[in-house]
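Shown next as structure tokens: one chain only, the form predicted alone.
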Amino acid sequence: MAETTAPTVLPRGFRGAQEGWPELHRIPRPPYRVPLAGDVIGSSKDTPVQDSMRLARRLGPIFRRNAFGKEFVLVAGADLAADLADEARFAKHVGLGVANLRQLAGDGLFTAYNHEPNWQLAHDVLAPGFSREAMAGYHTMMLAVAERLTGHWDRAAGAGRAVDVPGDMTKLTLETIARTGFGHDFGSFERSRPHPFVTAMIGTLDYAQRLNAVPAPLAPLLLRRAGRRNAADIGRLHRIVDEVVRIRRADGGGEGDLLDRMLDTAHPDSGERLSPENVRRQVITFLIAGHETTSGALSFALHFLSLNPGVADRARAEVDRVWGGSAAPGYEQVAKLRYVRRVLDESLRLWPTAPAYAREARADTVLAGEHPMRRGAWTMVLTPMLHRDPAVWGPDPERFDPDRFDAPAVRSRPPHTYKPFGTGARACIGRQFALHEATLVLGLLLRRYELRPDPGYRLRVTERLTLMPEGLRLRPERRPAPAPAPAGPSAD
């Protein structure tokens, strides 16, 4: 296989497969291709992540779709992505999805080319706040927006009312990320409304979504209305931003978080610092993917706790046992609910709430040994597939079942069979951040509530770049306060 590297920069822009894959006709694809228009047929412009979960089950590891006449390339077999996370010969892809939110967050760490140099700047500045001593700082904030989340539970289960739990973990998680990495408070549990900022990161990115639904040549006019609007929630997310960076600056900083770094921070080799610019950008790129999918994640978990009573009792136990009758649990207890962070786990297995990741060609080489690839070209795989792979987990993969991730069951599996956070040097840099906090609350509420589920409700996922149950409404019910009792280990 040919290895060769060249240091010119690859052209920006969308790259269709039909320039990166000699052998693309090897690869399969739906049977009914329409004109101009490509595989529509049975396709959704609202659902292409669900669209092609149901192609991968039919056409397999490794498939194509095309729409408007673009080429993409999806896989979802576990061989396949395991060659494609080897660093040596791949690197992160600015996916279209991705790309069209640049016009929103630029250079940001999620959205930044591999060829631009705020990424590595922005990283190596903000690596250490997410330090285990970072991280253990932010606890005591994770509490405190959680108490307002229990506070506003309490008033419905007095009620005898169901909650909104989309709704409510998405407020749960703006405030944490507010606070703890920026110190401010958007008041989310006091509106009856949804912030301004939720509402215009909606807006984004559903429009960032409807750009790869629609012939880039006539996006123009047919998204006239829609552009305009974007425009619009961009210059709100701005200004919300601005604000924030604004009281910062005119309170002399803060307790050491991210924006302090952010503001004050020099990369300990180069001494360079982030611009004004970058600053927001990176500011915008925390708050929407700090908050966004870990909403998502705690909601598909507390959707499969209240179906599954027995594995809810067992997480139940486990908190009562490890956090006995403490009013609040300290850092490093959290870290002992090992059965709450396999259900957290395990429903990220079956709905990881960012659903793709894209990795591109670093030189000539073959994918798996079998697919040739040139230099640029790129993929995309479909991580609800990977985890669904039979081949790793098994006859039954749709079953929700948390001891999946016992230690001996890890252990066993290949590496790279489990990528919720996406793989290599651009994987989510607060991937621990997030566990901590998911893992924290669902302690809580399973040990404040019983969790009563819709009979009628059937899981509907909505999706806006990021995956949502849609829809889901539960009905918490107060337990007993757990008698004080002494923390032993954990055997689970």
Ligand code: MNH
Contents of the next structure:
Amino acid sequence: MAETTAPTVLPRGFRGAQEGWPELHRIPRPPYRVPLAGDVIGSSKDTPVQDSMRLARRLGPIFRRNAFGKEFVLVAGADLAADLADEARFAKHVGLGVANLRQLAGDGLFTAYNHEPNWQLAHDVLAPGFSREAMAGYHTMMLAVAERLTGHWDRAAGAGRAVDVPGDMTKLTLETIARTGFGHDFGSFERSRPHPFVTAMIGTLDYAQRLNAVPAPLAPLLLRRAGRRNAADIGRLHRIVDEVVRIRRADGGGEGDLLDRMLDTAHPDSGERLSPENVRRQVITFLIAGHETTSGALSFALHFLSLNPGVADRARAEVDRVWGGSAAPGYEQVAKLRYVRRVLDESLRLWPTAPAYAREARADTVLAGEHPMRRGAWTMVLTPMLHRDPAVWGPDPERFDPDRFDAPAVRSRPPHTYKPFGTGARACIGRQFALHEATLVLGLLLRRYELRPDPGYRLRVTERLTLMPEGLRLRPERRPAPAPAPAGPSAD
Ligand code: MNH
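With the form predicted alone done, generate the form predicted in complex with ligand MNH in the same format.
Time for the whole complex; same chain goes first.
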């Protein structure tokens, strides 16, 4: 079948692989292609990642897909992903889903093109907000938000009710980033329905994903209603963040949190500050990036804990041993939960909640010595398949096993085989924040509850650029409080 040609109107940031990959024909593709529509057989607009995972299983470590003449290359194998991690030859590519978010977040930190000056400016101004000292400062607020969650779960446990795990984790992580980063309280736990910020955010993430499933030139036509709803969602998000900023300005400053950095902090060298327009983009970026993926990570981890009682017992024993009966574990006591952290690492291996990242060639190069790429050509790393490459993870990569992350096992693996937070200069700035928050919360929940699965639940993963275990419910049961910590130095 003849290759379809690229449409003449491309969304910004999209370059078809037809131009950038001179030996594209050597890269496997699905056997059945529909003229114009492309590889639509057996694929759904709602599950692009899981469809790509199926294709990877059939086609191997590198393959291509075509939708409406948009041809792109996906990488699922560890050797190829390791080569793409070479920052001298490759950089972040803002394409597909990420490019579709530029309507919302423009040159905010996540969606900025590498060449946009506001990336480096915002990166340098905001990075100290993720230093160790800054993180230690967030800890008490994180604990306070977690107590709202346990209050809610205590009531459910008392009534023998199941809890809505993704819904509750979203309340928790949104409140956490809003309070620590912006001194703002969205009142999520007092609401019976999600905060309008969350509803509008889900709308825009979903729309950004759907934009990939229609031919670009026809998007305004085919998605007219959805496009109008998306514009309304963006307007709603803008109004919410403008209010957060207005309150801060009226208060005359906060206590040196992320928002203070965005508003008042000059670049250490150039003295430059973020413009009001850019501040708005950063606030939206951090409120979304700062909670949606952490919520998914916690939800998947709780799912796996509920299905693996042996793992849960071991993790719980660690929490009891390290934290004892201390009502409020200190900052330092969180990083000591080594096994709980491995549970999280292993959950993010199987279901990395930001499931792909794109890389582009800085100059003409040959990927892994085999696939020539022209300058600007790009590919997507399909993280869930990178994390299942049997050459790295062994013959049974689907098995949930936190011991894959004990120190000797990690040392025995080649570098660049585990990438839930992306790679290089544009990797996640909030990684330590997310890991601290999630480890703390898992520790608190394990210590307080047994997590009973809903016997009828089968994992279904929803996609809205990010991944989430759809409809996951658990039945928390209070367990007796552990004995107070023994006096004197502990064995840990
Ligand atoms: Mn986060 C970039 C995953 C938590 C803020 N994040 C990325 C990337 C991945 C990612 C992958 C790289 C994307 C790309 O290459 O296109 N992030 C995660 C995951 C979690 C997460 C799996 C939780 C688990 N992220 C957080 C938190 C914050 C945050 C928490 C903020 C408090 N992330 C960002 C920002 C970027 C980013 C900002 C963009 C960084 C840059 O480009 O400089």
